[in-house]
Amino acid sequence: MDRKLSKHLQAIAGLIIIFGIVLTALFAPAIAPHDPTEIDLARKFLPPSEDYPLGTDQLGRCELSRLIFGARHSLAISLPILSILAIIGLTIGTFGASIGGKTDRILTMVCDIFVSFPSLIIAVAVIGILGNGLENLSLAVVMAMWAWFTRTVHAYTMVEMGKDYVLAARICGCGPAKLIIRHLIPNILPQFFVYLSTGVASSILMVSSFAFLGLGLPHGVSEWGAMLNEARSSLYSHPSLLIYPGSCILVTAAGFNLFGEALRDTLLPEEETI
């Protein structure tokens, strides 16, 4: 698989941009020249130069700086809930299908009624009922997407209940937990690795649409959807701060889905012709 991805231009794009985000909000405090937080009004919307290669926003602070620990906290939000998303789609999902009868029947019916729901509905009800904060948008995202990983680990699942294997080990007295954790977690990470990877794009982008409307994070937060929100009363004169964290957005999701999609021809071949 590494040398199959090491060849294709698609996976060594995506994970130069992935490398190079990771590596920005690793070392924001070293690479960002002003402090993100430092509020100067006499220096309010100044134009790029050597001091401020981007200028500054509207209160006087370094677009540059403000950029870059926007990945991390980005990255240090979206990552963590989409791990969480993970444990629980894998969880919920090998269990229902393995399961199977009544108890698949009710968890598909629970996972059917937060799907029909849109996402942003869902996440701002919860915001609106739990308030602001890092811990309540999180637990937000995650009750607005975790239907949607249940499902899909559920139909990975339920594609290896109907093989060989499956029945083999049941007939060697396998039970439901081993049978998940020995057999059919391992043979529904390739497809499921593949769905993660589009989904830390997805997380980006709802984390950043939920700051945008200025849902969940305390305000002046350095956060590329935040930065969004608050650039949105100079979109006529000064539009570059609202293109900067958007561009950010934009290139992070994308390095994401490419590699995401490298990974998809990579490890599911057979599914290229579908």
Contents of the next structure:
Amino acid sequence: MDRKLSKHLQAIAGLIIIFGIVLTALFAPAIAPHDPTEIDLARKFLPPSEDYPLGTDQLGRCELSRLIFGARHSLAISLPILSILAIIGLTIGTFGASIGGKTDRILTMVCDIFVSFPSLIIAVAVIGILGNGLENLSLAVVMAMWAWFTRTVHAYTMVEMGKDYVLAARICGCGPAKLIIRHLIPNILPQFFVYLSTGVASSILMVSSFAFLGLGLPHGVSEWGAMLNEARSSLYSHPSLLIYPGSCILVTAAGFNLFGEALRDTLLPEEETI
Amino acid sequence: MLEARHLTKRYPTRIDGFHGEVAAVQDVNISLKDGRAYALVGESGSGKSTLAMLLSGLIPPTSGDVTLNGTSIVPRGQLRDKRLCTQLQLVLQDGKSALDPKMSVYRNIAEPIRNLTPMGREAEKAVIERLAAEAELTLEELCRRPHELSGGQQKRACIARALATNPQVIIFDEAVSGLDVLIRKSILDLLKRIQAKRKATYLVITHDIDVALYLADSIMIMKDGRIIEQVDFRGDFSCFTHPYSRRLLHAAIS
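Can I have the other form now, the form predicted in complex with its partner chain, not the form predicted alone?
After this comes the whole thing, all chains and molecules, with the earlier chain placed first.
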């Protein structure tokens, strides 16, 4: 009972954080006190004041406004990426696992090849060939992560394939497509949602780390990872400029992870952990 | 008529790096005539379940052939022939895991109707309500999820689903194993009533010779992948002649 309650609190905490970030992202122009791109070198590195609650950065831009718009950039980049990953993972993963045989072995091999490359290498290669830009960054993240999603869905599906209800469905005349859509996807969906919700955190981290390395985003975009990168030069004089975006990434990732784990315990009650 | 000719199934094994083969079913010949009830008795590991899968056309045999009304039902590839599904149903051993946990009991029973018949939703509802009454499931139980039912009711749902397309052959793999005595009796009685009402070929696969004696006109005894004896049982135990069959009987009666 206590465990249930604590899970409940965890889910609520996660949800509050997620809602907070989503609302901030949606209403960024209304909340932000200043234009996040407004450069004023005369006002650089200002300490927190009434006008600039978190001070200004190395180019005199309002730090708070940049953080608020950062929520917008982080979510607007990672959520579409995640939807694409989910669709790719569910389609290829369930298809391979349910069809089996040679086709599945080839798919698994391709996934293994992609997984064996560090995601950063794939991203550098994609952006190096196609150039900077939001689409290329998204493409890079999808290329780096699709195999992980597909493998996870594949593993979940393999577990389901061994269960009797799949055999029963075949006895009842279910073809491969019906089996996937009616039986396999609904049965792996709870686990997949959990994976997806923790995946939000990792894709935000990945986009931020690419931005931190100067990959993908045009210069000056107030993405949190990019802000970390720009603030590096003033690491010793103004460490707070690194702490603010860093904390934003941390809190966002934590929010999605908290919610994801609580979701797992609610949606998958049969897998009791001891 | 469901017939198996020289049916053999071997599985590859690998123990300590040595490749070998284990024969689950060896040279089995049976013919199940329409409208009769058969039982296949054997201890666990005797190849009963493999034989059930072979006879249902779910796995290909290593050699031999299975025919239903003269047409081979040996599977080729992933796709299962729709006509075969309509004509032949297999009720799996574990009622709980044989029902899709994400669907209601009603939806589970509707599965073969939606896949195999062009029936509309209204007609389907009438059929399912009739099936539920036949299998003694309440309408309220139909709306629940499978895991909310007791083991006996799950089994009834599986039986109702198997009856949905009015198949010509129904194979029950361990129809009553794992159920407590009273529920076991009520499921056996249900099977008996279905047999009396619906003219179909029944094959009950069981490790329990009691069940076979209660339900079947003809009993096959299986040991180590072979059918060692087949007798038409009419209340006289002396028709069992093989020593193994006599031991099984002896153990059941004492």
